[in-house]
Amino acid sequence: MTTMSPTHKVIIDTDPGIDDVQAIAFAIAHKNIELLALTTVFGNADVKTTTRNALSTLEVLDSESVQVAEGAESPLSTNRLDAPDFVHGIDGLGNIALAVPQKVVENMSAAELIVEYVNRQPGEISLVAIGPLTNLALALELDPGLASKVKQVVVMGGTVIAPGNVTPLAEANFINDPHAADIVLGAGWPITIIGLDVTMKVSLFDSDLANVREKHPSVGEFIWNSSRHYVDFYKAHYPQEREVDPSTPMHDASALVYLVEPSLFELVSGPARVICEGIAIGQLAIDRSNRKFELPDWENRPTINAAVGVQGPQVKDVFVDTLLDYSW
């Protein structure tokens, strides 16, 4: 008897970071994904505790074979903003204390990683991107021919007519680095964005973490417990309906849900900037109109497709599921 291969080989752009750990999770655990590698970049913390996040994440879902690289520790142009530890803890990962890991990083950058697998592979990696993209940015750097050879790019960023959660224009992840998220939405390669007009209204309850827990003791423990630093944050800055079941909205792992079921998501297309400067720094902004502006600023640029609706619940039932259902 064949076994099929995964549907998609995936390598994963991240900042752990406490949702970022949930998407890894689901990566590794979802039969139509096979996960490659990691990158990390500065965001929910400096890069080396993102590397550090990684490789324990790694180790803790028993999954040392994916590969880990570093990528950057700073923006290209702007200057990097603090990390948000009132919402990730200062560790990255809710402040509780992992081990040391063991695993090491490969001996080449998060950029040289990207391309490196690319190439070799032609036609077959999908990157998801759900920290910061400088990473991206400095491998289409590398390799100006990138972009053709990638089959498809998934971001957690941005937000296309809901309010940002840094300023009320800008997504976290985008006004980390605007200026390699804009080169990134004008490169040419299929993109979509999953931003906050779909994952805060994706939410995740604490009950259903308790269901993970209790079929996977280890891993559902560890999920469990970095999770209750953002649990609180988001109970004390956002009104919950049902205090009796806190939830947390479900950004990064959403992007990884859109791979494998994107007809849970509605999208909208044009071509996109981000804004690099002034007050609206960070600001997606895609062009819908179709039509011919006097200034030429979204002229030239390919057209992305962005996610402004979704099946909430349903998605948040796909990440459940396939928790649950992997044997840990």
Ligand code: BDR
Second form
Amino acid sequence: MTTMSPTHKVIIDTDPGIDDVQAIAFAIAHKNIELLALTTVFGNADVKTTTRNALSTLEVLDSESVQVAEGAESPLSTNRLDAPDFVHGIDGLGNIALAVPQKVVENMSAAELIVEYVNRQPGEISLVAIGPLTNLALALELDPGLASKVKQVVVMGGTVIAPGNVTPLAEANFINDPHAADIVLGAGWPITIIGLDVTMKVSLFDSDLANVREKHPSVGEFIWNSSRHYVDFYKAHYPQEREVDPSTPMHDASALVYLVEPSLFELVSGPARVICEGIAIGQLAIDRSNRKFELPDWENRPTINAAVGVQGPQVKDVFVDTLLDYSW
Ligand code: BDR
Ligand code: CA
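Provide the structure of the form predicted in complex with the ligand, given the form predicted on its own shown above.
After this comes the whole thing, all chains and molecules, with the earlier chain placed first.
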């Protein structure tokens, strides 16, 4: 008897973002993912830009029926950091001058859309957050019972052991809104962090993207063109695995791969906090001691999972094969 893999009903909270686009393409292409909506947030660019990119991406990917709701334009309590145009380009998508989208946003905020979907289908929706966590924190504020009604939350963000990518300790999505990240990690829903410990070990090569482009000329061209700026950044700042075949870390798409292939990841668990001020601002801190510290800052914090190990080449192959197998 063959067992059927479950279909994951997914809302992606995103700041597209070059690697966000790759994650969205994977969600659309994977047979066990039903992508319901994208909710947008500031991060890789301002929120008007990330929203426009989400709408355009869905048009290029032939998925106009996926709803888009615009979310937060700034963090809960900190000042908004400058957008990393040196990584994602001024337009957030590698300066590729995309056409203005015809598709429009829903008449509700990102937080409202999340709350509405989850209450309509309690226990069925997975949230995959691949940008700063402001919208998820706002959704928890809007519906304090939300955490018990979400199936699971997967977050690309933070780092347990590996160095940060914005400061020596902090990853971009967490430092962009540390207070929101701390709220999301304290909400008590089933949550898994896919951070830099693993995403830096999932290398997506130009040869992979060239194969996707050959199979799907229009979608593949879009993914290839938008990633040129990203490849240049990683070539300049990080050691390359192969001399003539540049690669970038597959940050955001790895969170989606975790949803469908969790056995490719190794997890640790414990209560967690996100540092909200000082030189360690944005740092993910997990208590792996198995002790009960009677400290107000750690009491009553729920256990979360964080990935620390990954079968990198296999995760990348799941991504590439899924795109290749889809009929765009
Ligand atoms: C994360 O930050 C953004 O630049 C990427 O889109 C990804 O979500 C990686 O740290
Ligand atoms: Ca992102």
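Numbering follows the first chain given and starts at 1. The shown structure was predicted, so the numbers you read here are calculated from the model rather than taken from an experiment. Rigid core (definition): largest C-alpha set, two forms, superposition within 1.5 Å.
query: Would you say P296 moves its Cα by 2 Å or more between these two forms, aligning on the core?
result: Where the cores coincide, P296 still shows a C-alpha shift between these two forms that is 2 Å or more.
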